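Just the one chain here, laid out as structure tokens, in the form predicted on its own.
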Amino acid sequence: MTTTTNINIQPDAVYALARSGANLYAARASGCYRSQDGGVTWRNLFATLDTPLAATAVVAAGDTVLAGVKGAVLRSDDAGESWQTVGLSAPPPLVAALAVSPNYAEDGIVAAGTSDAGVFVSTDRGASWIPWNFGLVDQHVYTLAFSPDFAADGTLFAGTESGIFRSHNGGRSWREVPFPMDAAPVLSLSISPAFRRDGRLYAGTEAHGLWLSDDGGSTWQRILRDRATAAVNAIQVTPAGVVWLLLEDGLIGSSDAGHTWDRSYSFPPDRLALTLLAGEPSTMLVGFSNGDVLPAG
């Protein structure tokens, strides 16, 4: 690991991180950052707002930003220099996870998970959130993955504190796959972008490591299990189809889609890595519980 300039040297846990062009975006216990020169400066978007607000995940496309929160989604057309909310319903939920369809540009669709009110989804970029919870009866979701054909097959994967759940037509109606329960909950899933061919889907459990299906979420093993021992925060598969697997002291990669296992970083044992951001090697950014920012590599 190589150092570079913190957010903020208090501890501030970073939950999220995203990229839009040159903008990169941190969901941080303290608010929602933006950096413009690759992660060496950071700003608090959320300063100007009147109530100091905790941002648990953010996404971006464009110039528009959402930032998940206690309750509601935060949205920005502006790459984060003015906000909208958008509230949830009551009982505020948490927001847990966001996730835009890889069709966003066209459909406008954009998926929040919460920790305690299953799945919001909005058609309208944003603007509006609508609960679709028909079968999801673990409503206590922490990670949500679109298929990379979602224009054509209308998939969308929920990580759940007790398996995973999956939906055919959008998120309105959900179906539990055979995810071990005994393995759950699932903190992490990340698709293949050859999913219409290989039907391979990564699940990243809190302490039973890296699960893979290879056919759409029907049947699992578990893989790498010298290695992902304790919980996989973030998976990452990259366009090119390089699997990062983000552990707490660690970051391990393959080039062969997780048959094996030829790239690894290590953290100091004082920070703990919540987050992750791929792409290039030597864009990859990881999130720590301290508030560190730092580059993969």
Second form
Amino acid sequence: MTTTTNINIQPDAVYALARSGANLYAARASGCYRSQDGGVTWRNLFATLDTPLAATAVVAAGDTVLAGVKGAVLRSDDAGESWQTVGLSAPPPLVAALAVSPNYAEDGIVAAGTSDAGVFVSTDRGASWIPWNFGLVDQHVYTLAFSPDFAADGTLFAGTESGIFRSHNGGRSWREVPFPMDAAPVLSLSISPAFRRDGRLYAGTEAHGLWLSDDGGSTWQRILRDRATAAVNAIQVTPAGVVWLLLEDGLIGSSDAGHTWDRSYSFPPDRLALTLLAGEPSTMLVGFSNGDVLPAG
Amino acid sequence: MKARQKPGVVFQPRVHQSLQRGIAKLVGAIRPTLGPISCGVAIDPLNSAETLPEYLDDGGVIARRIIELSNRDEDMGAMLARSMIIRQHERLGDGTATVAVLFEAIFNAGLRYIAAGGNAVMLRRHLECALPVILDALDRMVTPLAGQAALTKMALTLCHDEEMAALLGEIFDLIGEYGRLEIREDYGRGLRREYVEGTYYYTGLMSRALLPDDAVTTLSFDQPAIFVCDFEVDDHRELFPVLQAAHSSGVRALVIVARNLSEKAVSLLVANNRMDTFKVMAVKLPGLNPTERMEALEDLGRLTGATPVLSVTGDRLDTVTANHFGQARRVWADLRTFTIIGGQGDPRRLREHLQKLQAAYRNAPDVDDRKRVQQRIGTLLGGSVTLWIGGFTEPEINARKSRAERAALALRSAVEGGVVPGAGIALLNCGQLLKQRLAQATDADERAACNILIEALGVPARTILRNAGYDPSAVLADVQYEGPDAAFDVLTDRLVNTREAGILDSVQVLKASVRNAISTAGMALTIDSLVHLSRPEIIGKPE
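We have the form predicted on its own; now please give the form predicted together with its partner chain.
Starting with the chain above, the whole complex follows.
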């Protein structure tokens, strides 16, 4: 990767990035930031709050922005200008992941994965949250992924400390996916845009590389053997079928479902890449451990 | 004074004739209950204070009520059938009428073959050899049962109650095959369900004294340490090391799970709670017997990460350290229950433990073991549902509750094993594979066994149609013309696709029905003499 722009924001880790229209959002240890100029300048949207909060996850849809913090999800209906705090059940869990339903405009469903209290689901655009953890025996959730066909199949996956769980009813109950427990934790999940047809699901692990399922999670094969121990922090599958993997030290791409990796970009060694914002290569952004947000392609 | 029956031995042909009559009487009482348009059975109450006969529409309960027939020879036939039906009822909650008519059909046809000179033992052997063919044919038809809509449709065919079916569909969509469902009587008039988050046990606080005041009924701790043991603590000083370990490790709340604490030990905890250090609650170890208690200790250990301290293995409380403690996000308890939310045990070990329990569930030798293991799994899955059954009168509530329990049992087996076309069609379709076997068979007994089973497997479908007032032959000809997934819906009076209409049967129920019917009929056919022992005559025998 050629580093083009070092965006000057506070030196703290970027945990998540989100985009809605022209607005970019970054969840960082020092708050939730917004950029309206493609990531050149950033403003801390939590600066107006009474107490400083670390944002650990962020998603956006239209002018609605949801930011995960310890014990709550902060919700804004005006692109982050003002916030409403919606508490999760005590004791306060840390929100590790937020995911928005592909049909958010109609169903208003958002899911929050927490580091020790499982999954909370909101069906009213983040105004209230209910813990739905039936069958989720591992409540250390690192990542969530909605099926692209969620309106029809109600499917949601959760990557956890010990593997992967699947819900077929919008997160109300969960079943184990036969993912090898030794390969967990699962840090990232991504579902093929043609999931209904190809049943393809990618799982990135902390120390056992990338795994692929072609049958909706029933069987798994390990791919990316030459980078076997790299932590896969994020995965993105583009509508064209290109798979992008964010490793701690680089970004690699595959045009053949992960069998060969023909695109590769490396990052400066003084920082770890933590999060990837979906988009085409020219518009992808990567968040780093030192607070940088850089274009990927 | 009770007269004593004379002992005696009965030989053929009276044996087969008597068994047949006894079986016919029992099955005849159950046959009208098969299908969605079925009739009930009125049972004369034994208690003279009850004036109304008991109305029943469940084959299993009817079989239970028929305790004895007056004719001793017939009684043996009836009791053979009764035992088989009750076994089916206890294990699966459904399929009792199916197994009854299937059994009778095989037995009667077998008797005809034996009367014509066939060999009973060889016939039995060939009947049992044909069983895997039928089970294989059923396996080929299986589809999974998933999704709330499909579950609701299936529930409706089981309980014939739309409100109940809607709730059962929703509940089983959540809890799956292992989840914890309790069905209880309610004071209200309708049905309602209640979802409970977390793992809860039916044992509560050791003493009311642990509650801070009379107005409070529940004690709740956030992020407590959890100490699990099987001790009955008489001397309050035995608890000092536990409290010391908690204090020195800086925990803010401690939950002690023990078999029992003396009043002095409870007083020690109450005194500790008055101080501004850390709070303690003590709850009783779940389990009614040593086995259940050991299982609860193991489960609690896996769930919370605690290391159980066991008196039975020689552990002592004075060796307890903070390393023995587990953790949870929250624990709350009242005098009857306690609940653990978000146990912080190693998720891998918990999942491995659950996998072992699931294997034990599949291999459990009897109904009670199976049920106990299923409850353990359901408890550890971290949530439960209570279905409250209300009604206008107590008999109505009881009948509805019984129906809900049966439907839940059958629905659970359907979720676990999958479903096949209902209305007797799956069994009818099994005849095709048997016809192939028949075409290859050269042995007369084998051919007879195939013919008997082909005919018998059509009896449940015929009975359902006959109970609904249809001519089975005409209707089944139309059904078979339409294809293997077609059935005649007697409620809507038209041919339907079974999967679209939700007319489905649990494959486990059907397999058990076929297995029980063939096994019991085979045994009955090889009975050649009856021996009556001397026993007291029971007064007031139902005929």
